[in-house]
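Only one chain is included here, represented as structure tokens and corresponding to the form predicted alone.
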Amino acid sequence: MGQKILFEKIHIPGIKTYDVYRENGGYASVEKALKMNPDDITEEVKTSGLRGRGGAGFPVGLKWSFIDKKSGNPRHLVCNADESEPGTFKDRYLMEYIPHLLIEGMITSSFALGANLSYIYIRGEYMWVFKTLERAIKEAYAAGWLGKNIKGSGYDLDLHVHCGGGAYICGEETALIESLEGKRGNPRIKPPFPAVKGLWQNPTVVNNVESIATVPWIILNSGEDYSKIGLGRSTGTKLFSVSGHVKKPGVYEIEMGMTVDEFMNSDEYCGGMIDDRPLKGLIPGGSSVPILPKHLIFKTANGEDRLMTYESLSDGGFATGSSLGSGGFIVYNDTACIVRNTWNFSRFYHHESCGQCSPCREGTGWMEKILWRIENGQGTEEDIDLLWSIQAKIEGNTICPLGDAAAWPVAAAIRHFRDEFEYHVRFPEKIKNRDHFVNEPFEKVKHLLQNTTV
């Protein structure tokens, strides 16, 4: 078993209790963060090494250290738990069953940013974690961890959950801060950035829940300790979000650099393939991620082992490789159909998109359009083409990575699967059937391919 910082005390019976949780050690990286200089928590973060888990993985202490301090506004601090990202629920699990650890975070890393008002911004979909949250910050209320001058430390902090209207945009910090205000959920152009001008126009930090729930265990160790765990620049534990066609499907929490190998296949995790059916293709980060053919997920294109950290997962580019994303682990067996799959993400994009920037408005839409036509049988090899065009027209042409994460796995499906979408094209009557790989998986039927032409 690896080490666990964010999972160790999850499973103690009433652990989301104030009571139980503060038995167990709870609110002690509080208690040591007031009686240090904000300036050295940051720097704690910074070197731990600590890395932005909702997908981008920029580093956590660096991001603080460009809040603008000189110009006297009040500061915030913001709680990314809007977790939209097709395949990631990992943050549900933490604010579900242990929520005063995220709460705890959300204290001290406050009090590292001088920020008085803080916010956490959960997903509309998780009413129950809502109500969850908010029983937890009412205990610690009571408990003098909230309020004014908690603990007589001369610190005061209000801490409130905003509960957002379901739209996947607003897990852009910029287009979140904007629902928070009120307004409908656009990302903002930047610069400015939220460090500088964020919420009302003040310095603003935003970051995901598995990151905040991290900073407890850093203060109280130390940013050492933590850098000491994982491999390189991928220090510490991350959570994964599993699905698909393993054999133990859920959330692990598991120190980086761990070969996808062994993740994937050993019983201490997801235990390998369901029906021991051969392994297809793996998304590895979130339905925004590329997907990886099954030659290259437990291998890179060098033939080195493929891990479980930001820098092999994306070894090779988008080319032969992908991204480590939001831990979103989605994995496909030879029954799955990649081009029903790359439709319902981009049926879901066109959905989300918020409409500010034409190549996202309407080049998700028109993608969503020929993956439909394709996987009812009524696509031509022409579409496959036009497929590409788009999706190269839409990345990195929008104000938000919207787009891109629309792009991404058109893109990325097609590089990696074109020959399935030429079967589609060619052999229309072969897949009207909607379990038409359960039935002749792909394996078996692409030799037609060889045998016919457009």
Second form
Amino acid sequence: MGQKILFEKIHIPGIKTYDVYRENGGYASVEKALKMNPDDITEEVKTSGLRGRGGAGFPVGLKWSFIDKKSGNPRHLVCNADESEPGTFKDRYLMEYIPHLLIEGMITSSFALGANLSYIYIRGEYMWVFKTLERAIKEAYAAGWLGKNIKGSGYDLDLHVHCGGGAYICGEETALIESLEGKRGNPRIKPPFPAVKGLWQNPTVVNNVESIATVPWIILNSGEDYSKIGLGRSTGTKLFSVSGHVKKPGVYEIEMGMTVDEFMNSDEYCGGMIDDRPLKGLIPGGSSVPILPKHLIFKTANGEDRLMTYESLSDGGFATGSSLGSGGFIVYNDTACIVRNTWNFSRFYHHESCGQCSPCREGTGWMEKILWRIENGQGTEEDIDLLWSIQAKIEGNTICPLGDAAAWPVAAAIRHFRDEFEYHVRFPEKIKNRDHFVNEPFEKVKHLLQNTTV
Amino acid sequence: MKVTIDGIEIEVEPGTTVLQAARMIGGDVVPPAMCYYSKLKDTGGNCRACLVEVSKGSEADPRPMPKMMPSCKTGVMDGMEVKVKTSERALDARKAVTEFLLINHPLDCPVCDQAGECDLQNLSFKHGLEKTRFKEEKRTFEPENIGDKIQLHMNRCILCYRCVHTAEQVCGSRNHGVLNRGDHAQISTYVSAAIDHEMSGNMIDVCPVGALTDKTFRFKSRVWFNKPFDAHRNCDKCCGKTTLWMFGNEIQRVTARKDEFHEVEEFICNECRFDHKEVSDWVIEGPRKFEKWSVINQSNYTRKMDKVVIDTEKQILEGRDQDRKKISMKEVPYKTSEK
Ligand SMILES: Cc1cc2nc3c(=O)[nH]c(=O)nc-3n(C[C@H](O)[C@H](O)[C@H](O)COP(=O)(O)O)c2cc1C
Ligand code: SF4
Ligand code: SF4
Ligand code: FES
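What would the structure be for the form predicted in complex with its partner chain, rather than the form predicted alone?
Next comes the full complex, this chain leading.
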């Protein structure tokens, strides 16, 4: 049993309520932090090696140290609870079952940053979680952990939850800030970075729910203790939200450094493949990261064990690796159709592109249409190359990383599963009933491709 | 600060963007800009047509920037080296952007009022493919009125956001914006009558394509059949300095004066633009010149024209006369003198 940091107390009955949370040692980190020097807290977080859990993996302490304290403008901490990445549902679990942990983290972190007005931006679809958080915040105000002169320390903090309108793009930190300001959620062009000019042009830090919820533990123990957990530069524990063809989908907290094999096949975690069917592919970090084919899941290209760390999952770059992303662990068995899955992702990005910059606005729609054609047996051989060319033209040419996130899954699918695309193009009659691969796994029909020439 | 663009060095003030520095140099190192507008704040960054390669970040940090950078939003650093037309990657990116901008564009230039002075036509001419790779149906919208003098053809819009910034900054209100997301995003006002500001006509001028057009000019003429003249009048709402687009003695259209980057020199009011179509309303300064290659020079009157001599004219006319007699209308006189 690995160490639990976020889920340590999650199974205590009634932990959702303030009283139970407090009885179980809740808000102790705030008590400790208020007696510390804010910069020392930032130092602790830096030492911990905690990396942002929202997807980019940027060190949290380092981000905090960039916040502009000299300008004298008010500072803000914004918690990114927009969690809309397909395959990722870890933040919801935390907020739903142990909301006070996030609030405690928000107070401690806001104190470290010297922020007196902080926000939690939650996606609109999480309405019931929004209500849970509101209730918890009310309790925290009543108990004196929020508001003016918290526990006699002279520190003031107001915390609000803001509900988004249901756009994936509002999870991008600058779009989130725009949306919070009441504008259309278009990402801003960086620089300036939020740490200098963020919410209402004030210095702002945006962090993921999981990142912030980890801070109380780091303060209560120490940054050094945290850095001892995990492996190398991937310190601490990480939540993975597992979905797809495994026996036990769900949210798991693991110490980083476990092998992918153990995570997927041990009974404590995913419990192996459902119906014991063969594995086909794995997306380790949410829909935006490249899919890994069977032979690259448990071993990296140079034969080492693939581990659940930032470094190991991205080993081999995009050619033979993927990325830890936001921890949305999606497993596919041999009944899954990679073409349809890629189309489905493309459909998502097409729908969610904000439309601000041309390559993403036009490219996502174009890719979706082509993938739809291929998936429905109307594609041509050239369409596969066309798709490749389009994704390459989107990647890197856009304002925000959504463009890249739309391009990578398509690129990886073609890179590793080109034969499935070819199968769709060459045998339209085989796929016309939409049940291909369910009755007839691709491995069994793959040989047909060898008999065709283009 | 010193910055080198395609091997040409230039000294600029801190805070200048790469695009502005390139425009100071001028000529063909200037990247095309479809969304940036120097007369408006916060524009740029959307179209990605101006992407350039920064091959050296600065003197202090000489590393090249990994991604293509939008030159309109990238500030210069001392010692920066930029490649515009000498970078294969930047040219590729520009081609890609051109293709993306065109896939949902109706390509209805033959019936579009902007044809001939359209930035998208220029961009496609330089960087576009000759064939389309887009087989699907294009997205379409119904034309819409934006106030009583402006028509919006959303099909042609490239979502550059210039008109949105104009509405906000020149008309001082936020009643014009973008609805929806992605390729179904749409410029709109919610209530089309909401735009009745006296400067609203400037949206027509800032629009790089034919999405916003002047209803008083619609289908009157191709722009290259008009002769542009600079003119002015005393106006209490704006500078009163305009370009008149003449057909004979008729003023068919009034626009603000546009510089070599197709940006207006000064914004003008709707009264000057829409309500003064009599020659007597204006003091005419003289013909307005355009770039050498502009199609507007088709109606070239700045240079003396040679008389056109058709060698076979006589035979043609003779033949025509014979045909007329042979085929029909024997009774109808060709010329009154023939009777
Ligand atoms: C299109 C897009 C969507 C994103 N969505 C989320 C999200 O839902 N939740 C999140 O925490 N971060 C999201 N991010 C990442 C944020 O921009 C930002 O990096 C993160 O909130 C920083 O927090 P961290 O440093 O704690 O990871 C998204 C980024 C992009 C480009
Ligand atoms: S990449 Fe896509 S989502 Fe991001 S700013 Fe551009 S259009 Fe919007
Ligand atoms: S209508 Fe014209 S100015 Fe407005 S966004 Fe579209 S292309 Fe740009
Ligand atoms: S002009 Fe620079 S991105 Fe449009």
